[in-house]
Structures are given as structure tokens and as C-alpha cells.
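Below, in C-alpha cells: the form predicted alone, a single chain.
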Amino acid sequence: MKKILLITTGGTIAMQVDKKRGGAVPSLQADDFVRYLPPVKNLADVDIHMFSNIPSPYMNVPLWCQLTDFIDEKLSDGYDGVVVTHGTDTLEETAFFVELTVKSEKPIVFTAAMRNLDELSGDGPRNIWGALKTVVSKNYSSDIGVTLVLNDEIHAVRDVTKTYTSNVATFRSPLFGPLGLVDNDQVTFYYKPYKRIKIRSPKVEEKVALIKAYAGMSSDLIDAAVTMGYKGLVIEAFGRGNLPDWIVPSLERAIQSGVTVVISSRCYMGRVFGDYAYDGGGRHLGEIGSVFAYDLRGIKARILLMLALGKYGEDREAVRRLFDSL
């Protein structure tokens, strides 16, 4: 029988209602999961350690390799598969995170709810349960990476993304669909990611902005970041990846000061290409030293420049090779 790990950090599916305040906060601990849950003695010998117990809005980097770090640790010490509970508004972030650095090949699902316990038909324990289940699954190879597990969906961290605020099918991966899917005690998986990244970093970079376009935008805030010694900026720029003609001048002058600037898309599907040579199209961007996100979103992107600029510093040349890999 497998022995899986069962790490909590916090979230909705951690949470009760507070009544004299009036909403959701954190209140149940590591052992309490225990019992929202069907027995497991058949399906795998699980632990369960409180990592954190949080609203993931309070997620961040320093919280990001310390989980990392007490994942491989744990993976290490005989544990098959580890099962992550957290909070949906900063998941796909925390997983990407981990996906990216995290030393282990064996399974790592994240999990999260929508609901909490105190709501009708709370899907935590029903995620959680899913999780459990696929994370000993013997379909699940080393090649797959870190997975998400909700709502009966099995999704690559790369891809998937929150796309409702309030609904339990809240995580799609708009442009590739879900890696399988948990029927019953059945795990199945359709296909695996079509392109990994590792990347060991020795810090992170936490300087890096996000900035998203939108119609009439002034080039302060670039202009601000620079001043505020930003190392670097990421710009979910229209479509392609286009911009107006006036921003020019401050990526520029961001550039030739130092700041690695990647350019991905407001847009949730499709890449990131140079098709427009008009002043601010994807094309100059490129001309004038701009990485492109490819595929990757705006907050993905962010993770992976904050880790490439820890490994690569001011090597621009070596950041891109990176996301060229893409």
C-alpha cells in the first residue's frame, strides 16, 4: 500500500463560518480533515501535516519554497505521492511554483474548494477524496508533473487557471482541455503535458511587476517600476501581443537600464507572436529586446522571469533561451 502525505495550507476548503464575523475564515486543523473524509485505510496510508492554515491571498514567495523544499524533503523520506490542500485564488500560482522547482518525479496533486463546509454539498472532502485517489494512482507517471485535481478533472498546473469566482467548475485549461479525469474509483489520463520546465534557481526574484493593458494606457506605471527598482516586468500586452506606439519609449528605456521585460497576452488563449511590425506591434517589441510568454499567462509568466532572474541575473540572452523553450 502507498504512503501518501496529505499537506494542508489553508483556504476555503480549511474554513468554517464565523458567524459574529459575519463570513469564512480558517478554522479546521491537519486532524480535522480526517473525518470529512470516507475511510482510506484500503486505499493508501495517509498522513497529514498542517503546513500553514491561510487564505491563499496571504500566499508568498518565502511560503513558496518553504513548501517546495518540505515537498522534496518528504519525497524523499519514503512518501509515494503528496496530496496539497489550498486556497483557489492564488492555487494555480502556488502549484506553477512548485511544478517548477520542486526536485521529485513522484505524484504531487494540489486540491482546493469552492465551497466551505458549512455551505450545501461543500466539495472539499469530494476533491480532496479525487485527489487522494489519483495521486496513488498507478496511471500516474513520472512524466506527467504536478497535477490539480477538482471537480472530478485531473489538469496540468501549467495550463489550468480560476476562471469563476464562485462556481465548483471554477479550473479549465482553455486551450488544451483537462489531462484526464477521476470517475469513480476509475483514474484515467488522456494525454500527458505536451512541454515541461524545471528550473533550479539559487534565489528568487521577487522584483518583477505585472502590468496589464488596456486601451489609453499611460506608460507611468512602467516608468514607476523602473524607478522603484524593479529587476523586471511583465506586460499582458493585446492580442499578439501588441502595444501602443507611446509606451515604446519607456520599455526602452527600461531595457537599456537593466529590466528584463517579457510580453505576454491579456488574451486567456493563444500565443504570443511577432505578426504586427507597426510601432508597438509584437514584431518591434521584439526588435528593441522584449521576451515573449508565448502561451503562458501573465501571472505564470511572472513565476518563471522571478526564477530565471535569480538564476540568470541580468543575462537577458539566457532568460530567453528559457522562455523560447516555451
Given for the second form:
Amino acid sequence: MKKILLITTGGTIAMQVDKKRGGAVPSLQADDFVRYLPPVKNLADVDIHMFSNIPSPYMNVPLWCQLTDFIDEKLSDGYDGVVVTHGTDTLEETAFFVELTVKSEKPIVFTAAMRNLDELSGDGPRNIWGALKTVVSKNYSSDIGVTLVLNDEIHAVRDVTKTYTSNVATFRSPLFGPLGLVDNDQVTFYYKPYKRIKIRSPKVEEKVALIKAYAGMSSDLIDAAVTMGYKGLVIEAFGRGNLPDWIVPSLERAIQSGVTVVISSRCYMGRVFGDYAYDGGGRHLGEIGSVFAYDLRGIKARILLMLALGKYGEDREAVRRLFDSL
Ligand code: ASP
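I've shown you the form predicted alone. Could you give me the structure of the form predicted in complex with aspartic acid (ASP)?
Next comes the full complex, and the chain you just saw is listed first.
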């Protein structure tokens, strides 16, 4: 029987309604996570560790580093796999950070819930059960990487994103679709992620800002970020990776002063690319020294850039090579 560690970090899956405060707050203790499941001992030898009990908007880089180290320690310490429960709000960021940095190739599955246990049809127990079935599956090969299991679907963490504020079918992989399905007792993978990226970085550069483009945007925030000492700037640009021409002088100043500028798209799907050659178009942004994030959305491009800057500092060509391998 496989030995699995269930690591809880918080989120709705660990919440119940506090009548005084009028809403859901962190509440469950470690053992509560398996109380509503079918007998776990028939599936795996499961230990539970409460890593934290926070709403996932409280997640941050130091916690990501501690969590990744903890997972590596436990997976080299005899566990065959881990399931991590997490709030849905920042789940895709934590899971992507772990995917990029964890050393172990053993199965790591994240899961969550959209409804707390006090709500009708709370989805937490079912999602934990699905994640446990996935982590012990003989079909989970070492080249699959970190996954997210929710609502009976298995997703690769690079593409997956929270799409709906309240619906249980919130997580989608808009560009590539789920890798597999949990269907009763059968866990079936249909695809493997071909493009996986790893980066071992001695430090994480947290001074990386994320700015979203909007019609009529000004360059104030770009200038402010540079003045405030930010080392990296991810811009969720329009469509294929375009910005207005009046932003360009600020970007040039930023790049010349050593700030690495990464262009992603504010679109929900697709890659940025240098198709447009007008001033501020993607091609022009590349020519002035910006780096493309290709299919990575802004929040994930920011994580990769924090790690890349931690590893390569101002060696922009090394950062570019990493992003070009996406
Ligand atoms: N606000 C919650 C969290 O991310 C939402 C959830 O877990 O679904 O912690």
C-alpha cells in the first residue's frame, strides 16, 4: 500500500461559517479532512500534516519556499506521493511555483474546494478523494509533474486557471485541456505535458511587479515601479503582446536601467509573439529588449521571472533563453 502525506494549507476546503463574523473562516483541524471520506485505509496509508491554515490570498513567496522544501523532504523520506489542499484563489500560483522548483519527481497533487463544509453539496471531501485516488494511481508516471485535481478533472499546473468566482467547475486549462479524468475508481490520463520547465534558484527576487494593460493606460505605474527599485516588470499587454506607443519611452528607460520587462497577454488564451511592428507592437517591444512570456499568463510569468532574476540577476540574455524555452 502506498504511503501518502496529505498536507493542508488552508482555503475554503478548511473553512466553516463563523456565525458572528457572518462568513467562512479557517476552522478545520487535520483529522477533519478525512472524516467525510470513504475509509481512506482501503486506498492508501495516509498521514496528515497541517502546514498552515490560511486563506490562500495570504500565500507568499516564503511560504512557497517552505512548502516546496517540506514536500521534497517528505518525498525523499519514504512517502510515495503528496496531496496538498489549498485555497482556490492562489492555488495555480503555489502549484506552479512547486512545479518549477521541486526536486522530486514523485506524484504531487493539489486540490481545493469552492464550497465549505457548511454549504449544501460541499465539494471538499470529493475533491480530496479524487486527489488521493490520483496520487496513488499506477498511471501517474514521473514525467507528468505537479497536477491539480478538482471536480473529477486532472490538470497540468502550467495552463490551469481559476475561471469562475463561485462555481465548482472553476478550474480550466483553456489552451490545452485537462490531462485526465477521475471517474469513480478509474483514474485515466489522456495526455502528458510535453513542455515542462524546472529552475533551481538560490534566491527568489520578489521585486517583480505585474501591470495589466488597459485602453488609455498611462506609463505612471511603470515609472513608479522603476523608481521603487523593482527589478522585473511583467506587463499583461493587449492581444498578441501589444502596448500603446506612448508607453515605449518608459519601457526603454526601465530596460536601460537594468529592469527586465516581460510581456504576457491579458487574453485568456494563446501566445504573445512579435507579429505587430508598429511602435508599441509586440515586434517593436521585442526589439527594444523585452522578453516574451509566450503562453504563460501574467501571474505565472511573474513567478518564473522572480526565479529567473534570483538565479541570473541582470544577465538578461540568460533570462531570455529561459523564457524562449517555454
Ligand atoms: N478565498 C478562498 C481561498 O482561496 C477561496 C477558496 O478556497 O476557494 O482561500
